[in-house]
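Single chain ahead, written as structure tokens, the form predicted on its own.
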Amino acid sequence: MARYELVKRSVALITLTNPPVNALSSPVRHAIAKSMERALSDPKVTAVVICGENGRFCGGADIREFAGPLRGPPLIPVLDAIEAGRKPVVAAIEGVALGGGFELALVCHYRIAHSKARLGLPEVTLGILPAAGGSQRLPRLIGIPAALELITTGRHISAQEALKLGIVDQVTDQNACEMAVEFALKSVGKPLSSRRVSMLTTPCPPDLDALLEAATMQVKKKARGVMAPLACIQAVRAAATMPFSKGMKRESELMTTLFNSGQAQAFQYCFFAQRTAGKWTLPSGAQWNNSKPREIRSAAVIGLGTMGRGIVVSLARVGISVIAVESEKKLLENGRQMVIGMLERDAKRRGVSASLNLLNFTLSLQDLKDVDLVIEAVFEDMALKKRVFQELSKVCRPTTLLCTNTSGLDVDALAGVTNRPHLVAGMHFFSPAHVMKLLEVVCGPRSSSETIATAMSLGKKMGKVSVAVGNCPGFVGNRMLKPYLDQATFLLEEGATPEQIDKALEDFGFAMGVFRMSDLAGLDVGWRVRKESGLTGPDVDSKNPPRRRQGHRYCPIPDMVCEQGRFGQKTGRGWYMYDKPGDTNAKPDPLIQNLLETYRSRYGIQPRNISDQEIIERCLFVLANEGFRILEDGMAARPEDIDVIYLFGYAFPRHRGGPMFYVSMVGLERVLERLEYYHQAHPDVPHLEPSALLKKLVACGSPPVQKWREYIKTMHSHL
């Protein structure tokens, strides 16, 4: 796990060998300790260089070890021994130095970094803090403000920024290991006391308390309810106000509290769930990543609305030639200008050249005859989409893959109008498509494994978190969203206000509550869907709308809001009021309160006090309940996939782990009991009836979420 060799006659070269990122597993820690002991005791050795195999220094701790008791030597004594050594130790940083890998570099007396290396302390993103001295050494090396920002955000920095901050001593475009060896030879005999970071005094600004208080307020605003960033601030305070040994004790105490918290479990579950999402299995048992994906060199995007533009940008910036299609010249020109502007801004931000040479714009589908793949992103209308797919069947090569960006329409119905149903799949991007990380890859019953493999691979190339889902109305994300939204409006009927419901959800951890989110998205979008579904419109008595549709409870309040022309931020009025159209500062609107009071009076509804607990339970338990049904139906392969969809597509708070993980932490028996209670109170709301899978899991002793798959028995999987 660490190779030891003598180079240049007197330099001990210790190479970490634990692919892929040389994580600090128990055998690696043991090997480092033994190698350092050997180097320091060998009179022939005058200096030491630590590097990583395959161009990667060290990616940090082996997170898989967090689940069980610590085995092998703890990291802190190993690092302390390196720093205290009498011979100069140089870190040769290539690839990454993250987490414990960064802390390993900090105890070396010198640090040489390759120009393309990335460094950081991302522990906060796992619900913990740098607990091998990182929170104590980094402030001593670069000062409180810079250390505070890096530790509380987990941000990765470039080698150039690390040099500017004083973290590394030299940046090179050459082989970092060879440069480190030369540097080590020149360092022999020089005093090391000033190079031992733990012995430095933390540069302490005069306004320390104000600085830390401002950081605390910022963290509370950005990461509402998250413990780890606040603990990081306390650890940095210890570095500023305590001797190193006491600071290390404080770091350890804070780490123990975090490590044993449900939040750390949730963050770490998210880490592994994201990596699990791509390990998806076809009904035949073949994994998509064992089905060789096609290489996509050219693609077409049909429709240059908000979604289509984002998809064009996502493709072009990863080097794929794109033909963008619109139906009218004015729409095409407007789309062209917006796409070019988006690509230029993106390129400027990333410090690269914009890929404008990869773009072509056309009004004719005939120009798509030679592309490898088409993504249709036209208006969400089945008849229109079918016409497009029929035309694509005639125009494109027989081997061209045809994908639709629909957010919930039947992918197999579209496949049925083509001459290649096995080459049709859904690629449901989330808006804005060039920003949002999630991609639902929708498998129709006739989609081939090669088609799905190609869509998943293309999503990964575009930097998306791709999740394979089955073909049903709303797929996974939007199917679960409907009962969640319904419960919010039912709570309005019963006595809550939009701002009360939003505050409860935001205190839970959402960046936006359901009504602020609806105002941002546009209330007319859902209104149009409800009209097309026959839930509202001219066939329903608009003056005295019944509170039932299709045999179930229905809340017409959102329709009434839309009938007043209140479509959200874009009109300056929605569930909230805004100073002007397009403004984002939501203010409670007395007219909405009047509407609610009038509505309740009309239907004889006596408003009652509704607790925040009921809001959370009604909205989130029903969300997870639909997730259980999705698992029963075989529309998602595992609960981790559902959670990844909600983390990356719907901003579910990461410290809660996703809706399925969240209810597992609440306790499935408790969730079942509350759903039964609410369903008894509201028997005309079928989504409140506990799912069969939830009942089965409770009957089997409520196994952990990672074990649920063993209990999911379906007659037919749609994946």
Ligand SMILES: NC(=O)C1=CN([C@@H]2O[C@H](COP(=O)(O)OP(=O)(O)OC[C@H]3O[C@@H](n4cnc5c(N)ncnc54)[C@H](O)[C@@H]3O)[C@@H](O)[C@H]2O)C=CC1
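Note that the structure is predicted; figures quoted are calculated from it, not measured. Residue numbers count along the first chain shown, from 1. Rigid core: the largest C-alpha set superposing within 1.5 Å between the two forms. Compared with the form predicted in complex with the ligand:
- Comparing forms between these two forms, one finds the smaller rigid domain rotated against the larger by 8 degrees.
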The other form holds:
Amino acid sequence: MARYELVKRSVALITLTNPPVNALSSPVRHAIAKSMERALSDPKVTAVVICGENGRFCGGADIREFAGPLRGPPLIPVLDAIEAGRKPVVAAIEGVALGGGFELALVCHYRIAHSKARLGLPEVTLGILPAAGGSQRLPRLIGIPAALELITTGRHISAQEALKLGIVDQVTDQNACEMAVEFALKSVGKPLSSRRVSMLTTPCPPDLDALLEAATMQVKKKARGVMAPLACIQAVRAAATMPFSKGMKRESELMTTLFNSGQAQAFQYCFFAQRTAGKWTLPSGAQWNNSKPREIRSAAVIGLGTMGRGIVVSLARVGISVIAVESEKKLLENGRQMVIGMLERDAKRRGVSASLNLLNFTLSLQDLKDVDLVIEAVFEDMALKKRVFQELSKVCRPTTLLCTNTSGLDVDALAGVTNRPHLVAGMHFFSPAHVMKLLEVVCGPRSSSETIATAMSLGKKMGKVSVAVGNCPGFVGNRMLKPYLDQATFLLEEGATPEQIDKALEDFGFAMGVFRMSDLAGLDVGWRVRKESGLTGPDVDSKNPPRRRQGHRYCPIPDMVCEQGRFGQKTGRGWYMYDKPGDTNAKPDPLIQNLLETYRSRYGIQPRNISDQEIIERCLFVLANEGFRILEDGMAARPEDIDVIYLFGYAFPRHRGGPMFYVSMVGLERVLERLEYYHQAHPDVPHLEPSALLKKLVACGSPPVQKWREYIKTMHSHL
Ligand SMILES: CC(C)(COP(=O)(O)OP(=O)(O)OC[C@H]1O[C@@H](n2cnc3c(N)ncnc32)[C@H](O)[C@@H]1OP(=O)(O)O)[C@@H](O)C(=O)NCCC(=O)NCCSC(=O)CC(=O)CCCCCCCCCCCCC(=O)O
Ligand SMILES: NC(=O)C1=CN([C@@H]2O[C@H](COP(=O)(O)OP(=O)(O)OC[C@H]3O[C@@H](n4cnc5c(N)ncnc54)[C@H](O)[C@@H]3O)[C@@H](O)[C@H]2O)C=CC1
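Same protein, different condition: the form predicted on its own was shown, now please give the form predicted in complex with the ligand.
Following is the full complex, with the preceding chain placed first.
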């Protein structure tokens, strides 16, 4: 787990050897401690260099170890011994020095970094803080403002920025390890006390309180209800106001609180869930590690509306040439200008030049003869999409992959109108497509493994978190959204207000409640979908009993809001009112209050007081209940995939881990009991009926979420 060698006759070279990231697992900590003892006690050794195998210094603590009791030597004494040693120790940083890896570098007396290395304290993104002295040493080395920013955001920095901040002593384009050995030899005999970061005095700004207060306000606003950044600020305050040993004690107390909060577990679950989601499988046995993706050099996007524009930007900024297609000259020109503006702003933000030369615009599908892949993003209309796919099938060369960005239509029905159903898949982006990280890759029953591998790999290339899902109405994300939205509107009928429901969800951790979010997205979108699916419209309304559609409870309030031309922020009115169209500051609207009161009295509904607990339970338990059904149906391979979809596509609060992890933390037995209770109270809402999988998991003793897969015995897995 660490190799020990003597180089240049007097330098002990300690190489961490724990692939893939040289994490500080128990055997690695043990090996470092033993190697340091050996180096310090060997009279031949005059200096020490610590580096990592395979060009990676160290990715920090082994996060998997956080799930169990601490085994092996604790990290802090190992680090303290390095810093206190009488021989100079140089860290040779290649690849990454993150978390505990960065803290290891901070106890070395000198740090040499390769120019491509990245450094950071990302603990906050795992729900903890840098608790091996990082929160106490970094402020001593670089001052409070810079340390505060790095520790509370977890941002990775380049070697060049680290040099500027005074974190590293030298940056090299050559072999960092060899440079470090040379550096170590030159350091022999120089005094070490000023090189021990724990001995430095933290440069304390006169406006410390104001600085920390501003940071507190900022993190509270950015990450509602998340404890870790606040604990980081308190730890940095300790570094500014306490001697090192007391600061370390404070760091440890704060870490213990975070460790036992439940939030840390959620964040750490998210870390691994994100990595698990990339590991797709198909019923044929093809999977991520035995299927080869095709290289995509050229693509076409059809439709330059809300989604198409963002998809073009996502492709072009990773160097793929794109032909963008519209149906009319004016729309094409409008789309062209929008795309160019978006690409230019994006390039400016990233400090690169915009790849405008990769773009071509056309009105003719005939121009798509030679592209490697097409993404269709025309209106959500099956007949139109089928016409487009038939035409593509004729025009494109037989090997071109044909993908659709439909948000819920049958991908296999589109495959069926082409001459290459195996080359058809869904690539479901989220709005705005160049910003949102999620991509659902929809695997039709006839999609080939090469098609799925290519769509998944293209998603990764575009910086997306890609998740393979089955082909069912709404796929995974939107299928789950429907019962969630239904519950929110049923609660309105029963006595809640949009403000109350939004506040409960925002207190839970969502950046925006369901009604504020709907106002932002535009209420007309859902209205159009409801009309197309026969849920509302003049004919439908007169033929159905009030508040019932297709045999189930139905809430027409969202339709009534739209009938008044209230489409959300863009019209200045929606569930809330705004000073003018386009404004974002939502204010409660007495007209909505009126509408709700009139509605309730028309249907003889006695409004009741609804608790926040009921709001959370009904909205989120029903969301997870549909997730269980999706797992039963084999439309998602594992609960982690569903959680990743909700984290990256629907801004589910990360400190709750995602809907499936959240219900596992609440306790499946309790969730089952509450769903049974609500279903009894509302028997005409089938989504409240507990799913068979939930019942099965409870009957099996409510195993942890990571083990659910073993219980999902689907008759017909689609993944
Ligand atoms: C490093 C990366 C940037 C690499 O990225 P990439 O190349 O894209 O590869 P990945 O796909 O991400 O990863 C490959 C593979 O490696 C796995 N992996 C990566 N990092 C780790 C890790 N740190 N640990 C374990 N496994 C890791 C990853 O899962 C992949 O494997 P797969 O899942 O099988 O596919 C990128 O990986 C990355 O960013 N990694 C994370 C870096 C990070 O966040 N590091 C910080 C870790 S936390 C830390 O270091 C803190 C400490 O050191 C804590 C010391 C604590 C000491 C004090 C303890 C006091 C405790 C008091 C508690 C009281 C308890 C009580 O009261 O009971
Ligand atoms: N808007 C959203 O939030 C999301 C939408 N989607 C899906 O993406 C697709 C597109 O949606 P939006 O971009 O919102 O629609 P939009 O209405 O903004 O844009 C559609 C565009 O397609 C163009 N178009 C129509 N027929 C065409 C044809 N034959 N050839 C070329 N262009 C044609 C239209 O002129 C229009 O500009 C739909 O399937 C939708 O369900 C998916 C995820 C999110």
